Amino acid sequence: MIIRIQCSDRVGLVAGVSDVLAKNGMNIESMREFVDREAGKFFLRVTADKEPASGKLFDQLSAVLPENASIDISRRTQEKKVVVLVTKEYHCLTDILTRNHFNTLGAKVQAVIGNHNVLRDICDRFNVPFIYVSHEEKNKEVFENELKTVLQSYSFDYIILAKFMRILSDEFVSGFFNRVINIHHSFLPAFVGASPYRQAFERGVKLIGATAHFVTNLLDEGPIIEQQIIRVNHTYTPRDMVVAGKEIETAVLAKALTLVFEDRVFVSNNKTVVFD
């Protein structure tokens, strides 16, 4: 079992949770905790060796925690389900499909939705459904309504934007709160928006990076899950930066998805607590 708790901080929380688990015959295999002293918040992730002896674990934990505590209980064998949104770039999608095929993704891809048709072939090769929803000659509302209609056909935990080059509306994002994960091709908050590698080249940067984050109504400013950087120098052309950038984008998204699928990420306001 994986138990995740987020609540106001106070003395005795770890002892209270440990006592509840012991009374249910559950042995603690790992426990990670963190206190955000400025916000007065407590975060806890526990893995236990078995399910509780009774079906009242949630209520028992609630009784020893502050009011309005967030408690999430899941089985470690409970596999997540995802839908992937794409445009034309293949590198992140290919990595996801490969790991999905070999059961190393930590989730199952239910479908891929593209606003261009160019990535259908790679999905067909992996026997994953591809649905084409064009954005051309449509306003945003019509396009997003069509996306929602397709999404309603699937049961999923998260939407992955694997280089999906459309800005989603606040209304769309709010319907999937903290369930949309994006990979951004720069080290946020630097070089937001389009053409970050061109921006980086013109600025003469010595480091480039990538950021995976939850999507909010603020463009490229959602809670950050994972970031990485690599060194570049004056010999790199914009094309060289793009090639290097694609490699780090793939790695950062893969790491972020692993963290999320293993229930290691807590969202608190516009920040994350990550028990890596």
The other form holds:
There are 4 protein chains.
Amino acid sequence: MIIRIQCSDRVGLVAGVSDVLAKNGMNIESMREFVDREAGKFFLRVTADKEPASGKLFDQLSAVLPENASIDISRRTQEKKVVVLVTKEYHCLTDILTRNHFNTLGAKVQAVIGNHNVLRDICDRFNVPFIYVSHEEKNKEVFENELKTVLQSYSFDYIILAKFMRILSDEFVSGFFNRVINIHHSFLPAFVGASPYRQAFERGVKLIGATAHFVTNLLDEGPIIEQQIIRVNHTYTPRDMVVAGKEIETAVLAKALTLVFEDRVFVSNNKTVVFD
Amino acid sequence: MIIRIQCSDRVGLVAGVSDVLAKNGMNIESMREFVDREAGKFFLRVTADKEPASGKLFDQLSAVLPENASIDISRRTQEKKVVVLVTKEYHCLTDILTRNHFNTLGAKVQAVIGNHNVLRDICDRFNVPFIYVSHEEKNKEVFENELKTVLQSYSFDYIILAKFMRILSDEFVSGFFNRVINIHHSFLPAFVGASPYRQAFERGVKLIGATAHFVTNLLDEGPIIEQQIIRVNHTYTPRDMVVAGKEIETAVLAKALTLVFEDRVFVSNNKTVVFD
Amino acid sequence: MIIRIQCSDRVGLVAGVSDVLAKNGMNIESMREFVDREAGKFFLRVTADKEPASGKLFDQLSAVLPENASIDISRRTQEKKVVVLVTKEYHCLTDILTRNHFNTLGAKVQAVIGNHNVLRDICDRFNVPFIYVSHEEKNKEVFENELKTVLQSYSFDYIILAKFMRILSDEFVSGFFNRVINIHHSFLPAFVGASPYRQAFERGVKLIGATAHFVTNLLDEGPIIEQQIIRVNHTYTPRDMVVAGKEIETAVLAKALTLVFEDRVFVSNNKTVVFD
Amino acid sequence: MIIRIQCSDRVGLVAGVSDVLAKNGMNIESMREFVDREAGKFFLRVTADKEPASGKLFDQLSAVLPENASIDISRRTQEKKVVVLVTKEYHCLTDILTRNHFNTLGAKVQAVIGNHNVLRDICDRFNVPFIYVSHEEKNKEVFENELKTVLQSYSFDYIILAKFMRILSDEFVSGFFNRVINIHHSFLPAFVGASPYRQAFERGVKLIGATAHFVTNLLDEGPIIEQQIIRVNHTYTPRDMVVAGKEIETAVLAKALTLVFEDRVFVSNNKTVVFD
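Show the form predicted in complex with a further copy of the same chain, please, the one above being the form predicted on its own.
Following is the full complex, with the preceding chain placed first.
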């Protein structure tokens, strides 16, 4: 079992939780705890070796925690479900599809939605449904309503923006709070906006990076899950930087998805707590 | 306060410990727990925000833990004391001396002992006692007895071998169990033994590393605390590799010492558990 | 054009080569040169912006170089051809197949040969021929002869061992000198041999790595092309190390293949010169 | 000898230069060449094994190069001279002083100038002159004139801003074109300006970095020499980020200085070409 708790801090929280687990005969295998002292918040992730003796674990935990406590209890075998949104670039999607195919993603891809029709073939090769929802000649509201209609036909935990190049409205995003994960083509907060690799080239940087983050109504400003960088040098053209960028984007998104799917990421105050 | 516990595993340990802390009015700021399931061992590191209400914290903790439990309670302000053993190379020693001088080492250097007399000057510059104990024309027993005599005149928690190029006997090492820290000039277990950089050059490796470890009676085989690497390439001569190696040796030893002095390292079964 | 030269060193080699290029109206875009002074060897890689004016570039270069000089001249558009040998593990193969599919491998996969029949499906999905050559109930000579028979039906520049778990004989390897590339599941020279991740777990290392190298008659001892590492810690089981190892193996092999396919790697004296 | 050439590009430059070297009996040990095709610029760094036969190397090289060519010829034994400007932070300065002391800096520190008087002691310990030039109760012009007066009493190649917290005027900087090196406390262009670690903390980044660059009249916008990063996480307070930042600042500045002092860095078009 994985038990995740997020609440306001006070003395005795760990004692209360661990006492409940012990009374259920559950042995704690690993425990990570963090108190954000500025914000007065408490975060706990516990893995335990067995199912609780009683069926009342949630209620028992609630009884020892503050009223506002967020409590998640999941079996490790519960696989997450995801829908992937893409545009034209294949690198992140293909990595997700192959991990999905070989059951190492930690989630099951329910469908891929593209606002262009170019990535259907690779989805077909892995027997994953591809739905084409064009944004052309539509205003954002109409486009997003069509997206939502497609999404409603699937059950899913997360939406992954795997190089989806449309900006989603606040209204759309707020409907999936902390459930939309994006890969951003730069080491945020550097080079926000368009053509980050051109910007990086012009600036002559020696490192380029990528950032996976939850999407909020603040463009490129949501809680960061993972960042990595690679070295570049003067011989890199903007095009070379794009190629190198794809490698790092793929790696960063893969790492972030693993962290999220293993229930290692908490969101609070536009930042993440990651028990990696 | 930092509380560290190491014992055999059983259900309810975290509950017991956190209950004791709560009853002492101590709020847990951070908690790291690990169970080595193969070995059946339990490791816990807790930081709490205040002193215990009662003066009986140790006894109270003992009462809820297995008999064999190792319990360490320390104030964060308790600075470790160390003695440094060196030969001729200055890079690790100088880094330690400067951190010591500016109070960022997390420990206080009581003395430096050299089996050559070449590093006295740099110690003098930082007003740290340097004691010359030559190994020449002595058998190991005589040499180590002289070392011990000098060591006995200081109070210390750890002995740091900062490029000390003599192999210490089992008998000597066992007198300071898990208290002797060495920096090894390779990415162990590669290139064990002499001239690792020459070996690395001959093999044409693309990375070289360094390893900080506790010293046991097994030469170069003690519990690893920290390892890092840096890239090298075909243009590196063996001499260039030595220069690069010094940078990485300095960085790895500094990192390992920080981890140890912050009470983040447990030793068990010839391996370490590091709550970093 | 990419021009690669490897020969014994003497004064005036660069002058001779660059004079020939200038007389052919070729502008040098990038030049990397290295002299291995211990071995007295000269290595040069030049990229030039156009085709030579005359059709006699090779002869003109030969005229200014020592007799033993190795001279390679290739158009950048000349794609390498490769055959991939596999056993059961999919991670390196799938990465190669997707890069091949999207034309970013820098080579074209002619066929995949497996000594087990488990990776046929993924090859089928990418329309790449898969040939099953079982090693069972055959001695090595018979098995390798069957491999050679299959190989002879393809034109290829390199053989890639993408987690091919059979040891090839000296005789086989020597038939493809410096043309067989292997990914080894450890940071060589550490943990040579079987179960490197189990070995790494037992030793409690803090980093694990992977090594891509040319295969020679010395098992795991051929010229190293690329090495990378990732951090691990006490929470990693041997199984977790295997999972982490697959990520690093995939990345290291991909990097090594890019270097080789871009003609950036020279082999000399059981080491590589890599102009990256 | 190290020969560095920077000029507009045309066919035959390498041929011309290498022919001159060959005629002087100089064997090329290593050669790095780069053409910036957008800017039409040519960069060359050659190391040769001996002194030229004639005393006219510079003139002979000029004869085969465009008129505007910048030609640097230096003996490897020619040590650079530097003056270091500091404020209160010791970490970069101490690293420079120890490398200077043990002759591994690749340059000799002529003097340290502080706008506060707090780092005199550490300079005294290494017998390096410290000059206190307060900025207080002076306008920038007066302060910088005092700096210049002190600087004029020393011969030096570079000014190193080792955590010098005053912004220098365009007029001052332009007097030392491409000779002033700064360490900036962030992964530029992220977190430009004050309190970058506080900004990084607020944003919840997973990496922090540092940037060494030449100082131009564009604040924090000069040519980047080197950048590196380290991982941070949710447990880092702003203060912890400052501590981690000091480690990376020290490492980045040390690396950048090595590159510059070994004549590996060219500046062009507000970017650097680094032959590392």
